[in-house]
Each structure stands twice: as structure tokens, then as C-alpha cells.
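The chain below stands alone and is given in C-alpha cells; this is the form predicted alone.
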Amino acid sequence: MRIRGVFPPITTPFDRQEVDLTGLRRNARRWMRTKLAGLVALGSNGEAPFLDEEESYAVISVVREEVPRDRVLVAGTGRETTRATIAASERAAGAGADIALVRTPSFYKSRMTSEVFVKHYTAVADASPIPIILYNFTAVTGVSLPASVASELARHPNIVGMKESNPDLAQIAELVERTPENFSVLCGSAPTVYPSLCVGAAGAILALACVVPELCVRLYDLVQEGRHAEALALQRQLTPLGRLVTSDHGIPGLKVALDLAGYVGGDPRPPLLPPGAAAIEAIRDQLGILMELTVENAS
């Protein structure tokens, strides 16, 4: 399975701290009116650690109803134990997910060796009824999945790709070089999408694609068409908002941007807090610039 294109790691809206399935459905329908390759539910931006298993199943089920079968639904199933990750992957498959996105376990950071990762992911891949994507996000987990381990795991027939969220172009290039052609390396950092695609990444899973999906798909298409000057110019325009809704203000900032763009964003689930007024204004300013760009591209 070769996974290509742009995917948004969608947020989970809440209404008075309860999962807002109506708002989630509304968002999913709107995203599916774009040329996104599919959706990623219950990733880091979906506040997955804050949802219980019943809520997680409901989120995947609702999103599946809105994602056509010719597009891909990826669901985050990473847990701290191998057993729980397998169970979550089985539940995700039962709810309709096509692929499981499995983050590195990380609570016992000092014990997360290459051997541990190989055994963990191999056991999950052996048992999962759906293919899995490795997920490396050192900024959140505090551990890193080396390219050497990814290249070994890439030989497993049920491990089809890896999301690399670290903004390290050398890591992306090494992953592409050391894994088979049918293994999909996916960029997870908005500021490095263009160079990642240039060194062979098959696509991207981007928080920014939740807010301005058309422009993120446009960047991907420009690279595929070899229009590199236009792609680089668009990358430079996308980067400021990309940083605001990820490294600067995280999920709370992303949800503000969604509200401003007409999606259902809402507040994050506590203990996360909404951003302050200055952050909201900065997001509003950058989003306004990109919305004008979206209109220009559509005309």
C-alpha cells in the first residue's frame, strides 16, 4: 500500500467538555469537499490521550461515515503497552479505519530502546487487522524512532509507512533512502513540507491542512507538477500560520484557527487552556492572509 497526498490530523470538538459528534461530522463533510487524500482521526491534534475508548470508537465511526471509501481514514491507536495498542487497533478496524497510526510508547523513556521498538511494532503489526503507520513525534513523546529501526520495520508486510513529525530534513531523507519504494514516508511538520517532498516524502499529515486544506493540497500538487518556484513561494506563505497552530500555540491555537475559518473548533479539553488574546490576533492576521490566497487560487 502506497499512501500519498495530504491528510489533516483532525481535531476533536467538545461541547461543555463532551465530544461534539455533530460538530465533528460537520467538519468531516467540509474537509471531504476538498481534494484531501483522507483524514487522520485521533492523532496528537485529536487530543487522543484525553478520550476514553468508548469516545474514541465513536469518533472513528462518525468520521468513517463521512469519508468515502475511495479515500483513506487513518486512526491513531498508539497506547503505552503493546497489548493495549493491539486492542485499540482492532477496535479502530471495527469502527471502519483503513490504517492505524501508532505513536511510540514513551512513559518509560529510558527503556525505549531500538530492541523495544522493533518488538513492540512487530507484535502490533502481526496482530493488527489493518496496516499500520509508525509515528515519531519526539517533541511530545521525548523518545525518537531511529531511521535504522524504521528501515528494519519497513520490511514487515503490515507496516506501510511512517509519519515523521520532527522538522529534520536529514531524517526524512534518510528514511526515504533506507526504506522500500512502497513504504510511505510522511512529513508531519508544516515548515518543512516542500523540502520533504523534494527529497522523496510521499505526502504529509499536517495540522495546517485542517484550516487551509486547499492550499496544503496545492503545495503538494505544485511539487508533483515540478513547479518548484511556485511551491517554494507557497511554502513561505504557509509557514507562519503553520508555526502558530503547532509549535507556538498547539491544539488550542489550532482550534481557534478552525473557528475563525468557519469550522467547529471550540475549546480544548482541560487541562489544556484556550490561548490568550494576543495569540488569537496573531492567528487571525495570518489566517486572513491565507484566506485571501485561497480565494485567488479558486478564481
Second form
Protein chains: 4
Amino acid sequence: MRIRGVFPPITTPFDRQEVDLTGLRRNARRWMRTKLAGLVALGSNGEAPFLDEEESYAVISVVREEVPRDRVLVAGTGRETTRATIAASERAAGAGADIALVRTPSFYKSRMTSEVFVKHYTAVADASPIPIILYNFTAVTGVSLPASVASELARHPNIVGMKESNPDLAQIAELVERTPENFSVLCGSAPTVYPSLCVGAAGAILALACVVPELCVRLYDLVQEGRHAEALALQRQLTPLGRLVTSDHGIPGLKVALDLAGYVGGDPRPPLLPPGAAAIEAIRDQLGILMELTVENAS
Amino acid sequence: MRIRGVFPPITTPFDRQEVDLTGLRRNARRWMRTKLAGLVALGSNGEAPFLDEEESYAVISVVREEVPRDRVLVAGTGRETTRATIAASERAAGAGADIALVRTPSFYKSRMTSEVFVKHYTAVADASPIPIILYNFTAVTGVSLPASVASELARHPNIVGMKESNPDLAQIAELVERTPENFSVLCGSAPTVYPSLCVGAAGAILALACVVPELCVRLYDLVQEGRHAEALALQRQLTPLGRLVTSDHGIPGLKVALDLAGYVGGDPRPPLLPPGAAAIEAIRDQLGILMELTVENAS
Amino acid sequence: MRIRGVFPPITTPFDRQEVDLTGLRRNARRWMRTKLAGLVALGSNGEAPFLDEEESYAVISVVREEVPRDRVLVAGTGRETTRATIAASERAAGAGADIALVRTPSFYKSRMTSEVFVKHYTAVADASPIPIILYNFTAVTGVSLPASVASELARHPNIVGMKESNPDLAQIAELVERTPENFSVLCGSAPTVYPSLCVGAAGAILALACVVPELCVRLYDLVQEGRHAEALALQRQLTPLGRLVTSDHGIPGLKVALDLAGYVGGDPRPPLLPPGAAAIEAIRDQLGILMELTVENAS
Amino acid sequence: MRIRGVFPPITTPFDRQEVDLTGLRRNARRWMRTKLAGLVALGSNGEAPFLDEEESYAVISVVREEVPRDRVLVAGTGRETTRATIAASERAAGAGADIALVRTPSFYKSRMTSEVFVKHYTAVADASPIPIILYNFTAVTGVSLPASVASELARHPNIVGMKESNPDLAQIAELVERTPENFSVLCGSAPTVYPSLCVGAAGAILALACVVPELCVRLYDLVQEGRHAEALALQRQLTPLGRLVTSDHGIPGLKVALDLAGYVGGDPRPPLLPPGAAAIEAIRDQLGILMELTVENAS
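Form predicted in complex with another copy of the chain structure, per the form predicted alone context:
The next block holds the full complex; its first chain is the one shown before.
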């Protein structure tokens, strides 16, 4: 199995701070009417560090019911200890996840050496009943999983890919080059999807794909078909909203965009704050442009 | 109540990865035979992010049994969400903690604005049955609680102090100046205890105080008595081991030092790795010097 | 005039620490036998901050004699003050440069606001007898010229392009999008040339192009012709040496590579140190691979 | 000779962008009526990177005429190459400087290894006709001179001290401990003068001492006399203006403060911009408080 294509790292909707499983199911069902390769539950955009283990299990279970077996359900299972990560991966598998997305541990930053990463991921991959994807997100964790470590870990039969959220293309390209053909490097940054695919990324995990899944899939398809000029043009159209729902306004912005697009968005859990009026207007404007584009493409 | 004096942020001993409550109790009992102002359980040095809620409760309960009522038991209760932090503070209070030490939330770094911190800490302080201490540890969290925010929060009747782990004395001095007399600024960095006390810090929370509590208390006392030359001389003797059990070798180093000093140290939970032989030798050497000094001072 | 294609930021050879104009001329002559778009003298790789104004003038003059009028001679003229930058640009024009490459001032980092950059570059562009290219190299300067500022400055008739040395493709793409068609965004990082060209960069200024100019030009041509698979394959072959002569071993490594490739390399000025034996071996190996490839391509 | 006491890193006044030697002389004369230990010309606050070699020579020569032989004239001579630094130190000595203050070279940051620093400073110290002071200013240079390197260099007979501008007291304390008694560690950050002196710094080089020299000298004297409470109180009064003329508003702010205090301030050279009206008001307020304090202390 090679992971490829576009995945949305889905949000976790809340209703007065409680997980809204009904809203979650509604969203999942709608996403599954598009050509997304699957869903990623409990990634950073899913407010995973905000959920307890029971809530996490419920989220995966509900989503699994909506994701058919021929699409891939990825679930975030990274925890700070090796044993908690293994336990979370086992629970995720039990709840129906196909793949575990395992963020680097990072609390004790200065201790997170290459040796620590190799031992941690090897132990998790050895124990996990489902394959795992490495996940490097330096802007959030403050640590970096070097390409040399990823390259070594890529030889493990139960480690099948890596999500890299850094827009540094030198890093993406190095990961592709230093890992086997069937290891999937996945881009995690909306503005660099097109160039990442150019240098060999297998796909992308994009907040933006929660909001405008069809266009993100189309971008992927255009590159597969070698239609570079069109791909670049579409990338340029997608980038502004991509920034608004990530670096500019984060999860609160993403949830606003979902609400505006007819999905169940809602507020994040505190201490995250809903975005201000100006942010909402900016999101509405960019979303409007992309909705029209979606319709045009569909017809 | 003004928090003052020296506190050790105690480690959590493990026996084959399970919390060793017997060892924990033994350590606590021994610490209480010194003149430490109290204990801090479940701080960063307590591997707090590695424990689940049940383990955390057990740790606080056991330690409380060893900390007499005239000394202060502080417990770390910082979580990523406001509600989880409140819940942890309530549980800690229920288990007998006098004070909650609340680390800044930090996962979604770019969203951690001053407004977010003010709302988060205000909500926690409003709800917590016990007073709270703010906790800023930028090297670990990647976010910084500005002095202006601390100054605003210091007006809340249930916020009684702040632990600042940055060795930047401009920051420590600014915190002291911008907060009321009865608000306790606590130094969290061994090499800067003496100058921090010079500029008005009320005390210190020091990994080193787990290993050589008597000397750390003596340093504090010397400054209170205005014996600056002796305080500086002692600070210089303490600094090398202080570095070895924090910035140089972290919790694994601290646990080695505890073992060597006759406490229950043990291994950290993976992915943290025990230190190598050279680190152990360096710790042994510095500890030997300080043990002799402890004996000299005692006689 | 739109700047496009591949430029090498040429080194300044020294003979016992004095500028070796003869060696410089020999190198320039040989580069001009390739299809490079021109040369960049006195960039960061030219040890520009190590030369005085007289030496700088001599370097430009000699290089000009070897660069025919139908190719472009760019000269670095960035200084810390606006007036010194203007004076250097005037001297460079007098010595025959076609374009001035103006690095951001950066010594007083915290004062380098957008307003400062706009005023500085506008004054330089107003006064310079030759067009200027903005130059952002955050890894060296510690400051960043935001895309919004570049976008504003791109409207000045005497500002014709920007060199961006950051491998962040989101940044490169944003610069391309926010500047007019005839404004040239030039990539300054060897591992990201191919994706940069994909998203619309007009060319590249590459240390690697000093050593293997033909292959760098070929990479550019392949992208122009839409031969993406071949371009990617060549990019992958070029990246390892590209890293060795920049991030890994810097100018000292680049000069070793030049010596090995039959150019005049030599030692940098102290305090820069020549690389060690292991670095030289690594460079020799990668250079060997690329030399063979050059011959294959030529035949 | 051991360097000790308080030094102002004097500004370079300009009159329509040309060095105003008359204003400079006037300032120097007035500073010499206080008990400052001497003057530092051409430091970072002297806009040293903005002056050419001739201007630099003129500045030192004029200042020397006003600094009597029993006070110390320090001149900044750091350049990017070893040979230019040596040449500048020789010229400074020729113009009458007693000591050369040598900032770390820093342009090629990633190449600035410990070995490079040791070789550079050793060569400069070997060749300089006057003793040198190491100068570490990471916030500006982006590189750091480690305590281990300073410790090694401190053994050179012609290296007599180090200015450390970082407010990290762990660093200041480590420098004091790892260097001989007669090696002077000088604090370069106004908010941390008092604690730096507590841990053994020999003195301070302070922008603030340009504006309120008497109070800065008094702070130093109070610590020498062991009057800690008074020293701390004075430190607290000095800190706000200290911040305004450095981290908050930099040289432009310092020059405004000088104008307000009756010295020759003036505008910095572009691209530095004069501060806005709000900054000027804040400076005026804090300066007013300190001027009154100066008068009180004098009477």
C-alpha cells in the first residue's frame, strides 16, 4: 500500500465545548462524497492535544463509519511517551483506523536526539497493529526530525510515510530522495503543494482540503497529468485561503471557513479564541472566490 | 500567604516504567527532614507530561502524606485546554496540594497571544479551589508569558506568584518590579539563583535542590542575611552540578544524581534515555564536591 | 530588460590574501565560454564584506572586460548605510556593472522595519545609475525582507528583481505572485532551483554554477522546455554538490571545488578557514560524478 | 591594568549626515567632567559600521584630546576580516586609543566556529599594539562567543576583558568564573548592571551612561560599598530609560535622549530613522525623573 493523494486533517467540532459527534459525522459524510483519498482524524487541526483518550476513541469510531474501506482513515496517535503512543495506536486500530500518524515527541526538546527518535519510532512501529506515518511539524513542536533519521526509519516495514509541514522544499526533496519509492512523503503546507508534488511528494495533508476538497484534489490530478501551467494557476488561487486557515488564523480560522462552506465548524476549545470580524471577512472573500471556481470546475 | 524559599521540583521515580510510589514516599520523607520550604510535584522535572491523570493524583496524594501542613505542597496542573487545567487543579486540590503551578499552554504557539493568556489564567484562577502560580518556561514551551501579562494577572487574588525559568535577569527584575510585594517571583534556573534573589525574587524552584537541598537552602539564607560574598561563593560551587542536572543532561541526569546521593532516582520513561557513562562520571565528581560541602556546613 | 537564466555568484580568488586579478580574469573568461546568462561579482560568495572599496572596483573592472555586452554583469553593492550603498552602486556602474545587487542592511536588526527598507531601497534606486536587484538572505543577515515590501518596491522603475536565498517555496511563490511579470525573482538556493522555476522564478544565482555551469544552465533549459522528469532527475544529481559548496562548507568548500574543477579557487581570507580533508574528499567525489555528467551531456 | 567602572559607548553626532567633530568634542568634554572611568568610541552605539576608516580615525583623535591620560579611551576596531581588524586596531592605537574593543566577526555565521574565533582573536591580540577586549553581542551579530572560548583567550596577555551584552546572568557569571581575576567582564545591558556586578563583573559599558553618567557611576559605587538595597533601588529607577535608549528605540532613541539632556544628539545616518513623537515623549518623561534624581544626589 502506498499512501497517495489529498487528505484533509479534519477538525473536531464542539458543541458548548463537548465533542459534537453528530456534526463530525455530517462533515465526514460530505467529505466522502468528494474524491479525497481519505481522512486524517486527530491531527493538529483536530485539536488532538485538547481531547482525552475516550473522546479520541469516539472520534475515530464515528469517522470510520463514514469512511468506506477503499479509502484511508489516518488517525493521529502521537503522545509524549513511547508507551502512550503505542497504546494510542492500538486504540486507534481498534476503533478502525488504517494508519497512525505519529507526531514527534517534543516536550523535552533538548533531549530529542536522533537516537531518541530512532528508538521511539522503532518501538512504536514494532508494536503498532497498523502502519505508521512519521510527522514532523517544527513550527509547532520546536524539534525537527532530520532527513537522515527519516531515511533510516523508512526501512522499517511498518513505517510507510512521513508528513512534513515545513514549506522548505529542500527538505521535502531530500526526504523523497532518501526514502524508498513506496514510502510516501506528504506535504503539509498549502502554499507548497504544487512544487512538493513536482519534486516527488506522494500527496498532501491540507487544512484547506477540509474546506475546498474538490479543488485540492484537482490540483493533485493536474500534476499527475503533467498539466503544469494549470496546476500552477490553481495553486495560486488556492494559496490565499490556504494561508488564512493555517498560518494566519489557525484552527479558529479553519472552523470559520467550514461554517461558511456549509460544514459544521464551530468554536475551538479554549484557550483558543474565535477569530475577529476582519479575519472572518477575509476568509469569506477568499472562500467566495474558490466556491465559484469549484462550481465552474464541476460544470 | 507569600510563597518564599527553596523548593525542589521533585522527580517521579519509576520501577520498570510504572510509578514507584514507595520510592517517591521515601524521597519525600527525606526531603522533609531538610529546611526546604516545601515540594513541587509534577513540574517539568516530574515528567508530568508523561503521566496520566490517575498517576498524577496518586503522586500528589502520596507526597501530601509526607509534607506537613506547615510546609507548602505545590502541584503542576497545566494542561493544553482551559477546562483540563481547571479539572487538574481541582483534582490536585482534592489530593491535598496547597498551590497549583500552571505552565503556559503552548501547543498552538502562534495563537498564544497576550489575550489568550489573560483569559486562560483568569478562568483557571477563578475556578481553582487553590491559589495558582504562573509558570513560564520558554526553552521548553516555545512561548513566552510577557511581564506585562504577568503584571496584569498578578492583580487576581488567586494568582500568587510566577516561576520564571529564563536566566535573563532583565526579565526576572521586570517581573519583580511590575508585581505587588506579596506576589512571589520564583527563579527556575540554578546558575542565577543568587542574582535573582538580589533583584527581589522570593525564592527558587530548582532541580538541584532535589539533590543537595541543604546547600540550596543555605544559599537562600545567606542572601536573606545580606552575606553577599558567601552567597556568591556558594552559588559558584553549586552552578556546575546545577547545569549537569538540567541543561546538560536533563531529567535523566537528575535521576542519576539522585541515585548517587542515596535517593530513589531510576530511569526516566522512554523516549527519554539514561545518560551515558561520561555524563555519570561528571555528575559523580561534582556531587562528591557538594556532598563534602554539605557535611562541612552541617558541622 | 528582464533578468533571466543562471548566474554564478563568483568567488574572489586571493594570492597570499591579496586579490588575484589574474586568476579572477582566467575564471571569468572560462565562465564566459559557457551559456551562463552573466556573472554576479561581489555577492556573498565573492567575500564582498572582506574587500575594501578599491579592491571592489578592481574586481568589477576586470570582470567587465571578460563579460561581453550581451551578457549581464551584476555587482553586489549593498552597504550598511544608504549613502554608502548609493556610492558603491555609482562606483560599480562606473566600473561597468549592468545591475547592482543590493543586500538588505542588517547590522541594527531590530530597527530594520518595513518602513526602513522601503525608504532605503527607494533612495538607492532613485540615485543608482543602473537598475538594482533586491537581495534577501535571512540566514546570513538575520533580517527578512517581507513579500509585501518587495511587492511595493517592485513598482519602482529602477528595481528589476529580487534574489531570495531562502529555500521556502511559499516565499518564492508569493514573491512571484505579488510582483509584475517583468520583475525577476531569482532563486539563491541550489536544492530548490527546479521547484522555484516551476512556480515562476526567472532564474537562479547559484554558487554551484561557478563549478558546473553547463549543468545548471541545462537544468534551467529543461524546465523552460517543459521536460519536468528530466529536470527533476538533474536537480537530484546537482543537489549534493550544491549543499557541499554552500550550507555544508561555505566559501571555503566552494573554492576547493573550483580548484578541483580547474578554476582558480584558493583560500578564503581569514578568519575563514580552509575545509578539512574529509570535506575535500566529499567534494571531490560529488564533483567527479557531475564532471562525468557534463561530458555525457556535451557529447 | 584592570578595566573597571562605568563607560558610555558614545554616539557619533552627525550634521547633515557628516560627522560633527565639534559636537563630538563638546560631548566628550562634558562626559569628562563626571566620574566615568573613560569613554568607548565607535562601539555599536557609535554607528561604527556606518563610518569609513578616515571618519573613524578622526573620531578617535578628537575624543582622545578630551580624555585625560588617567582615564581609559576604548575604541571599537572589529571588522569582518582578521587583517582589517588588525589594521583598524593599529590605526586606533595611532589615534590615541588605550584599548581596542573587538566585536566578533559574524557575516558568515555558520562558519564562525570556536576554532575560527580562537585564531582570529589570537592573531589580532598578537598584532595589536594596544590590549583588546572581546565583544559578544549576539542580538546584533547572530553568533555567540562561548564562555569556553573566552576562557581560553583570557590567557593571552594582550586580551584584558570582555563585553557581554546578553542579559543572561548565567553567561555573565560563567565568564567571571572561568577567567582570571584581572580579566574584566563588562556588562553591556542596562537592566542587568546591578546583578552583573553582584556576580563579579568589573564594570559596565552602557548606552544609558551617555545620558545620565552620574547615576550610572553611583550605581557602580553603591555595589562596591556593599550598599545593596540602595543599589537595587537605583537600578530600578534606571532600567526604564535604559530600555528606551536601547531595546525599545535604539540609537535614534539614545540620540533623542542626548538632545534632551543638553548633549549633541542629532539624527542617525539613514537608513536608521529618527523615533516618532510617542517615543520622544516616553524618553522625555523618564529622563525628567532621572535628571531630578541626579540633582538630588548631587546636593
